[in-house]
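A lone chain, given as structure tokens: the form predicted alone.
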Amino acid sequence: MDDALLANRELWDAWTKIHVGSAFYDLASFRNGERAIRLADYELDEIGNVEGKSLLHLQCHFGLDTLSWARLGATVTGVDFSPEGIATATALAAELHIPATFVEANLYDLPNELDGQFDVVYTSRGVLGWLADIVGWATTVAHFVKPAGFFYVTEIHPVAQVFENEGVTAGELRLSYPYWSHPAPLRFEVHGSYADPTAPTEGLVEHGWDHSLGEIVSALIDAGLRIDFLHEFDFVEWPVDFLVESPDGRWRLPAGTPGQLPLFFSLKATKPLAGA
């Protein structure tokens, strides 16, 4: 790893840290079963049934994603680059009894970490921004989706993100950030966490990569794999400073606000048959 994704995985192994005890992520209502799927409404409705399928979980964090799919049938493999996420993960398995295998890894040094291919191949939520490399990214994806299996992501619209997030009033976008793919990271200083912005978090720093939405599917495009859908969301799953909370927990442009944005996506994306 170079020196930003350095940085980023001691981010991730100190926010995982903060995450378990967190009442966001709320541990013990998945322990105890009263909160027991962590999935979001669409994405159970867009990926369907999974008893019985393999499923690989691509940037798991600490496991709360792909153990839910445990629970509804799926056998499961999570893979993220933190240490902690991933000892984490494979300790909340083995606590609650749920089948499950964990691999600590870099996303583009997988392919020589882990054998065998899945039916669906699963990311989800502030994940593809970490990532330096979207068509590696891509070329990764498609080497692990079966013949006739499928990947789905779900997360926030690349047009959402280049709008200052910080130090601005709901409503307002100030156009600050990229939109296209950028070699060098973008640098921030962290304070706190999603999860918790009042955890102690000094000295630690993130590094961000912005792609296109045209970028993100042209890279599945040419490693392989055919778009079944790409749709839309008018909100976002976590807090934007631009944005207000609606009743349902998520996040939108304030009522009476002039135009639309999409700030929020999901696709799935098939890989053929040989000859298809």
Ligand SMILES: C[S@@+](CC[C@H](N)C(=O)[O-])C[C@H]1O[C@@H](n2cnc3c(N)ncnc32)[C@H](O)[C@@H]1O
Contents of the next structure:
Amino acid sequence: MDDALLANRELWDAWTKIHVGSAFYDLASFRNGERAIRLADYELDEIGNVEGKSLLHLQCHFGLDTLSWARLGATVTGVDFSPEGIATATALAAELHIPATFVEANLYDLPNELDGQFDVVYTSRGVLGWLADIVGWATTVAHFVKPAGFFYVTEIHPVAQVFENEGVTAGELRLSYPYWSHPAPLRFEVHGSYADPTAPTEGLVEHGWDHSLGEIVSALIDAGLRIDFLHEFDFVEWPVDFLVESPDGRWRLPAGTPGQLPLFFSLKATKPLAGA
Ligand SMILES: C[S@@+](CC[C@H](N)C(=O)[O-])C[C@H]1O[C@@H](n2cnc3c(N)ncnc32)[C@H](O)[C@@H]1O
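For comparison with the form predicted alone, would you give the structure of this protein in the form predicted together with this ligand?
Every component of the complex follows; first up is the chain already shown.
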């Protein structure tokens, strides 16, 4: 792993410790079943019934979404490069008696570390910005999709990533960051986490990459997948400084903003059967 990846892994190990106790992840309600399924309405609709299906969750953090799919009947495997995330997910699965396999691996190394193919390959919310190489990502994704199986991703829209998100007011769209892929990562000192902005994170650094929507879609097509749909949404699933929180807990442009922006997306892509 290079320095940027090692620093990101250190950050995710630290964030995992913070996140397990955060109101954002609300582990208590996941444990006691009040919020047994921690998945978004649109992804449940768009992915459909997973009962009896094998599901690979890439970048699974400490496993709440992975275990949600297991509670819905999927046979799940979660992967993440954070030892802390994988240890927490494994312990949680055992504690809650939910069958699940968790694998610690850098996404790009996964084809050498995990066998098999899956009916569903899934990844969601805050994943692509940690990845340097979107073509390598799509190759890994396609490698693990069974013929006739599908890949699903839901993520912040690359257009939403070009605006400054710190020290701006609601509705202030200050164009600041690249839209297309760039080889060198953007580097930021970390102040707290998206789940707990006040958490102590001194000395931690984040390295991030951008990828345009066209690059993401084209990489998946080039890797052999067929796009079933690409849906764009007017909200972000977590706090963003230039947006305001709506009553449904999602973050949107302030009421009265002239014009519109895509802020989140979901995409489903199928692997064709050989010869199809
Ligand atoms: C925001 S989380 C996404 C998880 C999920 N949306 C959630 O909220 O639980 C991003 C995850 O990507 C993982 N990650 C970042 N870079 C990675 C890499 N190169 N290989 C594998 N996992 C990686 C981090 O450890 C983190 O758990």
